[in-house]
Amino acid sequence: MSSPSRTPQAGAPGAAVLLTWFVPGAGHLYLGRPLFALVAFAVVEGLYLLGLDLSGGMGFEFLQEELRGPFTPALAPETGNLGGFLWQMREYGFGMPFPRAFPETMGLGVALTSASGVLNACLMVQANLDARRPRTERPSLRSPALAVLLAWLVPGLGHLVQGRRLRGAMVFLMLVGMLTLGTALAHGANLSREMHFFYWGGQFMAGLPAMVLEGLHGDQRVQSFIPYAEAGLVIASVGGMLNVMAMLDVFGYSEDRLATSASGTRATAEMEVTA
């Protein structure tokens, strides 16, 4: 007896990812999951709008005048939520042609708009996975996208929930150690997006440890020469960017486990039908 034909995919993965990139939740609406799409849209865009309110939409006024071009802001974490980013650029842009005082909640606001971008990137991962599943298969609670999100929030946490405790501990100690060392060498100057727009974006990929350090030491004024400021700036930023590699490792491991489990299930079903 011939094996049963495979069930078609839920949708086109590329289309689901692109739709999610432009409008959070749109990819899952396309895949026939309207409730999930509504919740995703509310959470991701809610974070972005709250961040805009707290920052007064002034997040890109940090950029120096010579850097204010059409592509330079695209290197910011906010571009993970492309729709929100484009709306901010249209409504607020680079602000007034003269400097003005930032609101007291500027740091928190910028952190929220950046977090919205990273969260939507994880949602794009989920949309890709859900599109590749058979239409009749229910989404798994062991989502690689969730593991990736945890890996961003706390370096090593994604590995920990996968049962890879030693690797998780090593990632945490190395990356959070680099972030802490860089902050100590730069006397906290690395934590200012106003002073170091792009380096700040790199270290933001270290998630909560970077945000906690910024909350504790980010408002310190530079009152004297800092001998190792540049070294600290680079070390902290590289630590955050290395967490992107850790997130990819978490995703690859989780996806492989999920694929192996699904293959085993399909093989068992085919054997039962053949028998």
Second form
Amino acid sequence: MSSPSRTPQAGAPGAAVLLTWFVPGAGHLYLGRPLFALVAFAVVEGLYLLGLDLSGGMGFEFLQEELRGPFTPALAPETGNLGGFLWQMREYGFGMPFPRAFPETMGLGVALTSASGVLNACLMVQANLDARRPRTERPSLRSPALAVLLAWLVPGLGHLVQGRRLRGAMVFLMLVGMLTLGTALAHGANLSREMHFFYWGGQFMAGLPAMVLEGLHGDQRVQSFIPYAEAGLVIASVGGMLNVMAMLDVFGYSEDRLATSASGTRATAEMEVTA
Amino acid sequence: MKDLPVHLALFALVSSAIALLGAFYTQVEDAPALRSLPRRLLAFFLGCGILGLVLLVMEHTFASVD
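The form predicted in complex with its partner chain is what I need now, so please give it after the form predicted alone.
Now the full complex is given, and it begins with the chain already shown.
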């Protein structure tokens, strides 16, 4: 009788995730995938640097004076790329002690630094999975991390690529509907990171729909009293935050399928060896 | 108070989204997730109602100004 042998993992998942959090790609370098590590580092940090360039590093100057503390900027999506975030805090911080005009490309710049944070979070998911795989197993392109990234980009898309059409459609309608309704109620005032730094972070988790809405309606000036401005702000932000739950659902489903197919393959191999 | 129905309608909408995503997160299959939705909604409404009541009592007790 043969006992099931444990295949050695590629590395410690916790270490791979932590390394990736500090330096994008470092986790994969630790797992012995230097090419992937290099590409990941170039893409994630390239996005962050481009964002810093476009925004003049003024992203955290959006925070009002009384909110500027050591931990408050850490609630921004940029924290997903901890190395980039710490670099920005060290080099630019909260800016000059006097007010100055934001560059015209400010909106695009902060969207890119934030996107870099979310992208690195997906990379951390990938590092975790790659660490748990046996060293001999080739990494799959049908990765849960990719499904999670798609689920962030468009709410429901991650479910759709998993073949869960009804769930994907319901998630899309519900979350994009909330974002749109919130924007309509707040007359677009909810889309300004300058006015609503933390709520903006919540809305950003709805991915492209939030960015498109901001591109279309983000620069509108508030010219009159908006009766449901706060309700709109909360609804849009809750819509974005709920997409994090949808992303977790996509990850859990993908991870289960991956584990099931891996155990099936192992069982078949063991049966062949026994025969 | 005149726009209370609008606020309640918006609350119901957000509650539905929270309950739906909660159901999806805990149930892999769509059918059981959708079946559990009314129960989840009821629990959510009751929980929020109790929380609202506690807040009102606290406000009345500690923060009311004559």
